[in-house]
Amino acid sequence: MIESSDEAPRRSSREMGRRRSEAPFFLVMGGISSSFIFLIVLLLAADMRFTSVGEFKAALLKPEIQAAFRLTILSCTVAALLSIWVATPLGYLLARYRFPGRLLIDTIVDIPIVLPPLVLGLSLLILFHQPVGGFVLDQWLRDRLGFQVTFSWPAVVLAQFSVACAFAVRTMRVTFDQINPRSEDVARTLGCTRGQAFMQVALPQAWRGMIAATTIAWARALGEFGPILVFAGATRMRTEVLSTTVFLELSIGNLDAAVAVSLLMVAMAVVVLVVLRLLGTGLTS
């Protein structure tokens, strides 16, 4: 079909008019959206402007902060690995099967997400110090296994795991929801058991989601503060992690060190978020 000589200018004018009519929409939406982005940028800029490179290095060279950094890396890694170990089967069951009590379990999983952090820490403290069945759990572990949970490094890991695992379960459930179960059904018709179909068919397809869930759990453990403070305490060189370091430095008026540790945690969080984006799974916490 041959266009008339004035058809192309007419179409161009219509497209320009449509773009002009859509401009107010994008201005309003972009203006509202950019307010939050601008706030985050201002917060980061304020932190970086407050301290210098020399003050940042001096703060990070303190033995207490280096010990807190090492414990943070160790505890977050252990909590993330425990989270994915639990989240993978639980997320699979919630995504694939309908069973009695499923709604209740689904609700219980979300409790650590919505519960105030201090309440969660207090609940952990009561659990390990309240007599249950005639014995106190923390004392029993100390007598039988020779280690104490509360106010020691295992309490840090348990406090981080209690919250991080809930986010990992949500991520793994979304992962398995996005995987077509047909391939598992075909594997079972070919003689595979449910366990074999899960291990050999579903699990290999969920590897991106597992990495994302582990990364999200690690990041959530990094930012945990309330449960750690109540359940593990903030003893320097023993149960101090980076989040409690900020609190301790602020409590003694050392604002330079607090800001330096805050910037360190921001850098670690950015690395985690970049890893999530590179995975390309589209899964977020």
The other form holds:
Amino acid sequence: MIESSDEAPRRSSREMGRRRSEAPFFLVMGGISSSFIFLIVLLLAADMRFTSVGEFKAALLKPEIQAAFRLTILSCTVAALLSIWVATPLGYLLARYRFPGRLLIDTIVDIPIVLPPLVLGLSLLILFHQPVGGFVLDQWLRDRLGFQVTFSWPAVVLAQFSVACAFAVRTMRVTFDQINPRSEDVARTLGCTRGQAFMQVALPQAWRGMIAATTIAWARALGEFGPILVFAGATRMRTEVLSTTVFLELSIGNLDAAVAVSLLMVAMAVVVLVVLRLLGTGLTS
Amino acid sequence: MIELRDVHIRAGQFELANLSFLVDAGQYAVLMGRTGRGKTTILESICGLRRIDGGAILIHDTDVTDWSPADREIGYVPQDLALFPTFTVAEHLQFALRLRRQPARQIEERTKELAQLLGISHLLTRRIQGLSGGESQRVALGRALSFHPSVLLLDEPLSALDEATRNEMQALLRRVTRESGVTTLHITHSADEAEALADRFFHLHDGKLTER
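To test you: the structure above is the form predicted on its own. What is the structure of the form predicted in complex with the partner chain?
Following is the full complex, with the preceding chain placed first.
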């Protein structure tokens, strides 16, 4: 059938003077996105409104909280350094090689990420205190090596490390995935062993990722609470880190101090995240 | 001299069987064939980056089939060049010599000589970011030749260049390979390129290698 000829010929939108707006796009996208940003900002604003500068200072001058602050900085730093030390070779192996059991190892790395924190703490406690034919790991470390783990600071570091390292491995793996393996191949034709190619060609390209992984590990260690509570306990001045402080202050009804410490932790986290952004790695996942 | 004896390679979807050829010392051989037919796979096998499933690879009458790439002493320029992002141009030319613990003065001399030969003396202190296609190509070639390998493998070295640069690089390749006497195997899909450079022509078609 021929189309009816009495229909007006089609006119282009320019002829009709029609101009479409892009505003709805930005309104819808921005509106949905801002709900989350708004929630976080509201949370922080509420915290800040709840406390005053005076209360904040008073809380931070308490010796217990200062001790907790020192232990937090120290334990997070040690946990982060241990994490990057382990994550660099593991991330590299996972990124570069197809070997039997690779899928299994890949899954094991993720276990600390998906495991409920309390369960991780409980598992650590059981590992160190389970007698295997009369041998108890914690006892052996304490009696033979003079190294008290459970309910002491090494337990804090170990609890933080077990989660932080998983995140560091993920980051290092993405880092090495993004580095062209061909450079290492060519380096090997030039006379490098695999080790030399890794040290001299791959590693220098990975420094941004390594800093990102260390930062992420540090930030994860800062937020660690469940495993520390179970495995290291919450002894004031001994195994108390800032996340434990919030819990302890809250449990004795001292809301002001709990909020002050929370804000301190927010500030620490922000510093770490800003460092991460400045390094511009785009490896925040 | 490069020799393949009944080499068998399985890689992904395709299989290369009974590959045999011999390129005499100092010859410039060109291997042609359509893309995705395993030409790169053959080069990777010769320089030791890929294990072969059967047969033998000989470099100057030595069976290197089970040798690591580092021990084969073969210069390799891959298609994507794979320059080192954290190195300067000079460091590319010096890397292989440093690995061989050559004295600093000798390394310095070789760097100058190579840079002059390849026309990149003015680029020595530069990093590789921002080099043009032709310049990157010269750096990759210099890196592969730096340690005086007796065999040079080139994987479509001219395909990403504009025509003027390509002609320039062809002339350079001819000159450099003649002067150093290196045995060269060059992959391309361009008949013109092959015509301009080769002493020997090999053609890979349906997993079979024929010489023209």
